[in-house]
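First, one chain by itself in structure tokens, the form predicted on its own.
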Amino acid sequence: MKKIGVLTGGGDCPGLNAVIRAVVKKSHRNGWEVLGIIDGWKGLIEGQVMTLTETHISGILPKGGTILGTSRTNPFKDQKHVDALLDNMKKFKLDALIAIGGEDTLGVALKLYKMGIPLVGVPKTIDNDISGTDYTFGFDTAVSIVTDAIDRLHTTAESHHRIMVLEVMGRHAGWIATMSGIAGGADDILIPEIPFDLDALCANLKARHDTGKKFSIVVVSEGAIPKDTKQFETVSQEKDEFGHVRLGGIGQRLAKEIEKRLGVETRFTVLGHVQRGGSPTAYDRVLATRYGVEAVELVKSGQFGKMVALRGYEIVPVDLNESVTKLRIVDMKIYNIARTFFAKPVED
């Protein structure tokens, strides 16, 4: 009988649990053991799991979050706890591993294969900015959340004549900020993919406060960056454990100086972790669900150090190491089709 472990990593993400009750319900399906590895690769350094039941996994499918626990820990800070990792997949008589995270888990998954451990990925993150893969589970779900926040923002920048500000999540990548806009009709869309100019964002804005709209939204991305100065706005500068600082304070920033030179009230808004909590939607159950199925399927198969991945329909296989060599980044041709709907600046 096999002995598979599957663990989550990073960021909380709803469809983390659909993924869990899906490879668990395959595997025992197979006759398999299946250990949840508490709070990602820390549960596994430190040898915290638990035998995966059916009783565990009841109930689980509409629960947002991860009933393992998560953690953003890099193994590889310290070669003692890469030793104390391999030492408890022997101890553990662990044949397999499923790890379900973004670029950061599965750059240490792709880490440990390459060391020979038969390691199977899933691709999750609410950025949707992972290669290889058209969809991340847990991204439908936060263009939702976003999406009605800006429905119930244009009621109240209608009501009381404002420039509306949201401050969204995406780091690198702007994909809920563009989906999301698009969807809740904004007036304009910042994402780190553009490096924008306050100058012609607030031309555009008052092009359309020209034309007779009293309000207007913008929705921007966490890691939108401004072209004169070029450096993020952050929370602070203290960075995790792959060197990542805490973003934040562009949406107060816009909105600050947009009042300054249009005079108009503007007010700001951050979702945060809204965005990554609670139900997820319809489509990311399914979607977490069929990765769960496919990943115990490439484990069956022996076809480690790959993703389970969306292509079109069909969730397929690929390369582990094409999922964290680049990052997906929002098509411009899509982001162009948001721009059919900002007001044009004066000068154009």
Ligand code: F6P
The other form holds:
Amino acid sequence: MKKIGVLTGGGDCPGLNAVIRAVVKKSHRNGWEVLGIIDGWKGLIEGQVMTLTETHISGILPKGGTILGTSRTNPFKDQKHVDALLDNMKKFKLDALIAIGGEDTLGVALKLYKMGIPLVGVPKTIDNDISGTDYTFGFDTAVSIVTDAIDRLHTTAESHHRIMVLEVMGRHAGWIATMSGIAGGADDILIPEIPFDLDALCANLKARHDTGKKFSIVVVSEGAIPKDTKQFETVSQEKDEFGHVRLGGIGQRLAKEIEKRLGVETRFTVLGHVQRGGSPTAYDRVLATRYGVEAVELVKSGQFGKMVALRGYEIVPVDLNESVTKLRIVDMKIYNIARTFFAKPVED
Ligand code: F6P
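Based on the form predicted on its own presented above, generate the structure block for the form predicted in complex with ligand F6P.
Zooming out: every chain and molecule, the one shown earlier first.
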């Protein structure tokens, strides 16, 4: 009889509970027991676990967030935490681990695998910035939320003849801004991958207004950087246990600059954690479910040190080493599709 542990780490997103439900269901089909680890790696350090039964997973498929809780705890900040984690793996007699998380959580998983822990990763993040997979679950839901916000901003921008700046998440990759900008018909999209020029942005907006359109929508990724300073805006300099600062503030700064230069009323909106809340889209529910079932299959076949990944239509195993060591940034072929619709696009 196998006993496997499952944890959710890092920023939460819709779809986590769909993965947990699939892991528990598929494991029970194999006659295995599943131990839910509370609050990500923190729970394995502190020995906070709960046996997951059919009752726990009943009705959680459409529920956002994670029934296990999550944290941004990094065990490798303190050797005592690593020792405690390894001790608890033995204490709970876990035959394997399934770690559901982004680059930070899976980076810890890779280190533990190299120390001999049998584990499998599941790629989660609204940022879609994990190499090795075409999509992370959580991303489609975030793009849908942002697209809805852009649609709503259109009507108020048009009524007031205003420029609206929408700041979105994504950390140091501009996937959310790019895909929602295309879906929502944004008039400019600023992403970390392309340091922006304020003059060029204003020239683009002015060119659009000169055609008679007296309103515009600009989507800016929280990690976007100006060409001159190459410095992103932060809410504070405090860093989390993986060294990340809290990004934020570019939207407000841009709105002020645009209004000053163009003399057009400009407002900003920061969507923040709304992009991480609520029920997953159907796409994310299906992707998360497939990831959970296939992760259990990898455990069954002993393919450890792997992450389930979407390649085209297929779910395939990829080495964690390949996935978590480099950021997946926006494909310029897709960004150039967005440029088609800018009045005066900046040429590469
Ligand atoms: O990685 C997901 C994410 O939402 C990023 O897009 C964002 O910058 C960060 O997490 C916010 O972290 P927290 O929820 O800890 O404020």
